[in-house]
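The data below hold one chain only, encoded as structure tokens and taken in the form predicted alone.
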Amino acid sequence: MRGIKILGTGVYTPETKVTNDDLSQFMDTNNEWIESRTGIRSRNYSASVPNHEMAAMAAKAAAEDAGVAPEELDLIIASTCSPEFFYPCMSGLVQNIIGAVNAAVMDINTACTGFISAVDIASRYLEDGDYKKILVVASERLSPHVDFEDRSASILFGDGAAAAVIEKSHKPMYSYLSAKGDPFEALYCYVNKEHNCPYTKENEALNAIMDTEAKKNYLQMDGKGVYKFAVDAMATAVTKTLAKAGLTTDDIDLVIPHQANIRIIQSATKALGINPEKVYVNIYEHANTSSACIPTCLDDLKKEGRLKEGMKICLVGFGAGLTSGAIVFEQ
């Protein structure tokens, strides 16, 4: 039976805090408009620290919190949809920076579902028994990806990194992962890379889709389409996972959803009949940091002393792809 125990958590919050009022200085918006629609009051941007360094700082903090030396880590799984490099992998860069000389490494990208996917993978390695301590780190530097002339999308995202060190537990864990393959329309960010290979032609099909400079260079999102998918996907993921576990929403002590939009969280949890007091939200101060959202919440809760032994915890999220998933485990 798979099971996980969170030994330690860590977070890196970038230095530049940007409020809704700050955005209103150069964008046609205001605090009331943003907060009423999204729940977001501020977000942080990494002005100079690259994504992999943010990841490394969160990873180092998680290892220290767990009381685990970097060389004791057996595997590093890194989640990001905003890497600076195609290669090397971000997990390899993290390994080098923190000195995890004995750890194998891998990167994954299921966008905002990334931390859930990574923990699911980690739990299977732990069950196999070859790896005893695994670091899962999620880091996103989304500020260069958003178009600040697009009010609807740019207000939603922030930068940040968070990590957890986990080991096998005798307490059961259940998971559900799903995808609804999407042909670009809902949420995407194109890799616009020039090349000079004389044998490689421009892709006419992609050029037809990426027909503006904004589409070539910045994140694109169909807000209404994502909203509808997210509410349904989150409710389905929780329902399916609880069914595997033989539990109901009444049995869950704490729900940590992906922090995309307060309205999505409220609609999904209402559809599930979950008491709002069980749902942890920190979108107000961090905005949507993609796969870093859920582990940032875990770090908040651990620092506040709210991750109690024996708690049944549900993690649930969705992302570009379109992906979704949930995990239920007992701490």
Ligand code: ACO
The other form holds:
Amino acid sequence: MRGIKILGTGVYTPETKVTNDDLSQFMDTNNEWIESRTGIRSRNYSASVPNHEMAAMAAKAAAEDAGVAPEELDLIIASTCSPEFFYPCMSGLVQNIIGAVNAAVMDINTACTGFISAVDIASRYLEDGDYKKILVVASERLSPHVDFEDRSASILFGDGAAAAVIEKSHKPMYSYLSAKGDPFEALYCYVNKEHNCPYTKENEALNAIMDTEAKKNYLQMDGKGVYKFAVDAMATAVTKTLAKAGLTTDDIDLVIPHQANIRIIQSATKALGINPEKVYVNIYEHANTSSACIPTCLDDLKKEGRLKEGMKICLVGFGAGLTSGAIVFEQ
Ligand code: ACO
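Could you please show the structure of the form predicted in complex with acetyl coenzyme *A (ACO), as a counterpart to the form predicted alone just displayed?
Shown next: the complete complex, the earlier chain at its head.
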């Protein structure tokens, strides 16, 4: 039977805080519109720290919080949809920076569902018994991928990194992962690359989709389409995972959703009939940091002393892919 225990958490929040008013200095927007439509008041951008260094700082903090030396880590799983390198993988770069010399590494990319996917994978390795201590780190530097001429998407995102060190627990955990590949165009970011191989050229079908400079270079989002998907995906993932666990929403002490938009969280919470007081939200100051959202929430809660032994916790994510998933576990 699978089970996880969170030994420690850590975050790295980039230095540059940007409020809605700051954005309105160069974009046709205002604080009232952004806050009322999304809940977001500010976000942080990493002016110059690359994504893998952000990840390493969060990872180091998590290992320290767990009281685990980097050499004791058996595996690092990194989640990112905004890597600076195609290769090596971000987890390998983190391994080197923090000195986790005995850790194997792997990266995953299921966008905003990334932390859920990574913990799901980790739980299976822990159950297998080969690996005892696993670091899961989610880090996103989304600001370079966002089109600041697209006022409906750009206001939503921030940069951030967060990590957790986990080990096996005898208390059961349950998970559910899902994907809906069509339409991928609801949310995507193309990797624009010049070809200089004399035998290859750009693909015509892709060219037909990426027909503007913005589509070639920046994140593209169908806001309303993603919104509808996200409310349904959050409710479905929680329902399916609770059914596997033989639990109801009343049994859950804490729900930690992906922080995409306060209205998505509120609509899904209502549809599920969950007491909103059990649902943790920190989107106000962080915005959407994709896969880093959920572990950032975990870190907030741990630092506030609100992650208590015996609590039943539900993590739920949804994002580009379109992916979604949830995990229910007892801390
Ligand atoms: N400031 C001021 N006005 C704006 C802004 C802005 N930043 N952005 C859009 N508007 C305007 C539009 O131009 C439009 O004006 P019009 O009526 O004159 O044409 C009006 O506001 C309404 O625009 P809508 O797109 O209908 O606004 P909506 O209420 O749908 O909100 C939003 C847009 C916030 C993007 C919403 O659709 C949303 O949150 N969708 C979910 C997207 C999401 O969460 N993505 C995160 C990534 S995916 C993930 O993490 C799962």
